[in-house]
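Just the one chain here, laid out as structure tokens, in the form predicted on its own.
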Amino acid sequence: MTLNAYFETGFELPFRLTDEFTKQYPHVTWDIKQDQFTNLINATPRLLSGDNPPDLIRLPTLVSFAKEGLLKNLDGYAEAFGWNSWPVPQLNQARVAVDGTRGSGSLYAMGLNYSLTGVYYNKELAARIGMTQPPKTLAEFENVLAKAKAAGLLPIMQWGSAKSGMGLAFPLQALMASIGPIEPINDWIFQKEGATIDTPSNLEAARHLEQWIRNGYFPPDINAIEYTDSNARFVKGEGVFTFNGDWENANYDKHMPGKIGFFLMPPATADKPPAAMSAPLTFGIAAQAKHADCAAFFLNWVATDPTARQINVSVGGSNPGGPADAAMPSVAKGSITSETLAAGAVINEAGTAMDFIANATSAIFAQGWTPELQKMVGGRQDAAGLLKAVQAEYLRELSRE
């Protein structure tokens, strides 16, 4: 049996998992294609509705595909494998109700793991500007950003090319959650009736980001920087901080072992719990997939097999999910993965996880956030205009979905 799969370029984890799966089940092999995330956004409808639909595919978004009947409803597999008894946050982001809102309803995807985002920092450079411990408030963080700039260092390395998708969406959403509540953000992502991204607290967050751009906290060529180049430059010592996710842990531990730290985006006030973008690495099965049962078995195996869970943590750097009582694989003491797993426990305890604003609709990242944030970098968009333009694009897309 050969499973037909589409993965996202630049991420080793799915390939390592499929290799291990074939090692344990030699009668299953894989025909894997890969592409950039933004290309997958455009190609997924065609792939799902084609003559040879994928048995397994990395999903940039899922609501429109579920509503159009292009994705397999996984409720039967959830019942058979016992997924419904797993912690609720693992599955609710992949549920779609009859009215098209996310967060409840039938299951249309599963995560290979459950990522966490935050702020990574170069310990050596941070020490040079007097940062001996992670900042506890937004004001403290902005103070060290200013110190980095004054010291002649690049405060934040980030990517921003249209091909990779604008990486300023990461610090923007982190600022939104630092300043305001997360519920309106998740409502907007889940397409709840009347939801808007253009809220007073989000406007304040966007104004902070606009000021960071004006202050020169990001590389001047950010609109041309690819995701992989941003990471390569960061591990070579360019940038004190970068906003990213735990899928880069293995890369950081490999190239700068013990020299990179991690902290959750600090809240605006010390009495407010931190929040973070934390979402499953989502994969789905085409409605007309030839080997749907095997693909579903693979998704269950990823979360329950001890070797697969160890690969997930060692290579993916993220929580492998699965049953609540499943043992957490071992991690090296002092590794960056040990820091992000500990931070994830803080977010779980506080209940302050968010999906990504880039995932709100199938095209909002490519048609809304990326071009509008690129305009802001070029001085042709301001904070208020950014939110109004993205909200208008969001409503335009919802009217078509």
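Residue numbers count along the first chain shown, from 1. We call the rigid core whatever largest set of C-alpha positions still superposes within 1.5 Å between the two forms. Since the structure is predicted, the reported quantities are computational estimates derived from the model, not experimental observations. Compared with the form predicted together with the partner chain:
- Between the two rigid parts, the smaller one rotates 17° against the larger between these two forms, as C-alpha superposition shows.
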The other form holds:
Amino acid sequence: MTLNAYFETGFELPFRLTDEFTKQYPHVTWDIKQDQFTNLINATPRLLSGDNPPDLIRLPTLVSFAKEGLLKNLDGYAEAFGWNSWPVPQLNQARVAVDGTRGSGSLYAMGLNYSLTGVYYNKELAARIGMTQPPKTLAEFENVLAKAKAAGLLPIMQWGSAKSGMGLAFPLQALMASIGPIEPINDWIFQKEGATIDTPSNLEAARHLEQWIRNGYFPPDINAIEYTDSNARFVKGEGVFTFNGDWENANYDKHMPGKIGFFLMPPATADKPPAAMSAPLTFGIAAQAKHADCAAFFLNWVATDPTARQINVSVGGSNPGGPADAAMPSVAKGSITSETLAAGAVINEAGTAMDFIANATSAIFAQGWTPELQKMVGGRQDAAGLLKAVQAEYLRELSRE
Amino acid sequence: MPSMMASNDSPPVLVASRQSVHQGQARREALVGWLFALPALLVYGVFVLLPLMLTIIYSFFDWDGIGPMTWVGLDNYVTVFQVPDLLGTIINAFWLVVWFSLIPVTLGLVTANVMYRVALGRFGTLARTLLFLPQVIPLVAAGIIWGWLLSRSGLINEMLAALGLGAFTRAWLADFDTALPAVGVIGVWVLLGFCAVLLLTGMTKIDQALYEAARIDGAGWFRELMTITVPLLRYEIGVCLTVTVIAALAAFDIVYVATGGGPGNATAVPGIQIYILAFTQREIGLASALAVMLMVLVVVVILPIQRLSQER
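Requested next: the structure of the form predicted together with the partner chain (the form predicted on its own having been shown above).
Below is the whole assembly, all chains and molecules, this chain first.
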């Protein structure tokens, strides 16, 4: 049988996994179409509702498709394969309740892996300013940032153009989780009734970010820097730190093997567990898919087959999920992936994973975070105004749904 | 009488048949003409008229692109005014008119005039080709190249630094004060060649005797330009203004590639808002309403230009 699949151009992992699957199960072949991320997002509703609905499709967003009945409800598969007992709290991000809120309810997508974000650092530059081990608290981290600035280094490399989407959302969310509780942030992302991003602890987090901007911790032209340029400049040695996710591990290991380290955003006080933005690489099955069972079997295979898990970790760089007793694939010692996998275990243990604040609504990134954070860089928006403006945009978008 | 009747009768019959032959031929020619035009009409109908009609229809519905459509009457047109900074995007679009239209047409007039007077030979051909080149380069590529040139470490800042103007260097597309003018400069670069070549073509049709007469009367270069060239190029200038004003008000590609509307909303234009509403927010009805309003705005601005350029 031939499975009909839609993947995202530029990400090797699903292609490598489908190849391996056919090697193990030769009677299953793949008809894979691929498209750029933004095109895929725009095309997804038509693909799902079309004549030849995909058996497997990369799904960056899923709430509206689930509500419209275009996606297969995966509860039956989750029951049969035992997915619900896996120690991956991030799976909640793919659940949609009857009222359309995310975070609980029926499962509509499955993670191919579970990415983790945090702070990457250039070990050589960090050593130059006397940072021998990762900071344990926010205060320690800010102390290092100040030292980097004083030493004439760029403390944090980050991107911020409207085309890439404002990368300051990463440190902002990290600060929010460092200072306050994560539940209100998740409630907001999952569109729970009455949720707001404008909380006292988030305000304090935004004030820290504003101070970082004023202190010159980010590149002065951040509003023009693309995601890819930011990464290219970081691996060329510009910037002591950068906030990013483990999908860049392979890139970092290739360009600066052994020279880049990773740590989770340190909490404000040492007794608080660290938290991180961490999300599944979600794939779904169309409601009318012809080979839904086989696609679900594939998703289960990715998380449980040792070879698939190995590919998952070495190509994708992220935690492959799966049952608690599944062996973790081997990774090169000292590689950045070994560090992020260890950090991911800490987050899973503490249960402090969050989805990305830019995913709360489909346009909150483009219409809320990006322009308002860019204004903050330009000195035209302050911490309080930022949260008020984003919350207003959030309510405006929800009222139109 | 019968013979007279006959003689009276026959000519009209003849005339009538001759007429019908003529009419048939004319009808057949018209039919053939329509047949030749048919492919183009089909394309025009399917790709211009149909989408236009659909956009107008969608604008009265609440629709996410796939689910059921709900009739909402004029609600979308009311909601359009709640789109954040909508007024700001329209003001930005009018600022772009200065950069995309007024400057290229004015500069194009001067450039064409200079080329017409001094450089009609091989150098003129080269100059025309160079000027027209931006029209051939895809706007997306142009946006990317200009993005590099205008970046903090780009060529333009390096040139400024080399000239001792290091204090003025900045990330031109990322600075709130310079982003819109920087996008405007890209527009000037793209549209100047179009205007200059079109106006130059128009100038070659002006009777030389008029200039000779003016020169005998002691008119200088500027006087000739204003009293002979500009009035006689009225139609070409009208075309230039029409094309460039539409390019400014309906701008999307250059802005999207150069800045994506940022920083903040400093370069946001209606075209980008429509794109975000339709494809990111999947508010097809709302996006269509904004698109219809943009079309009306363009027509309102363009009609007086058309009037002015065609009056004799």
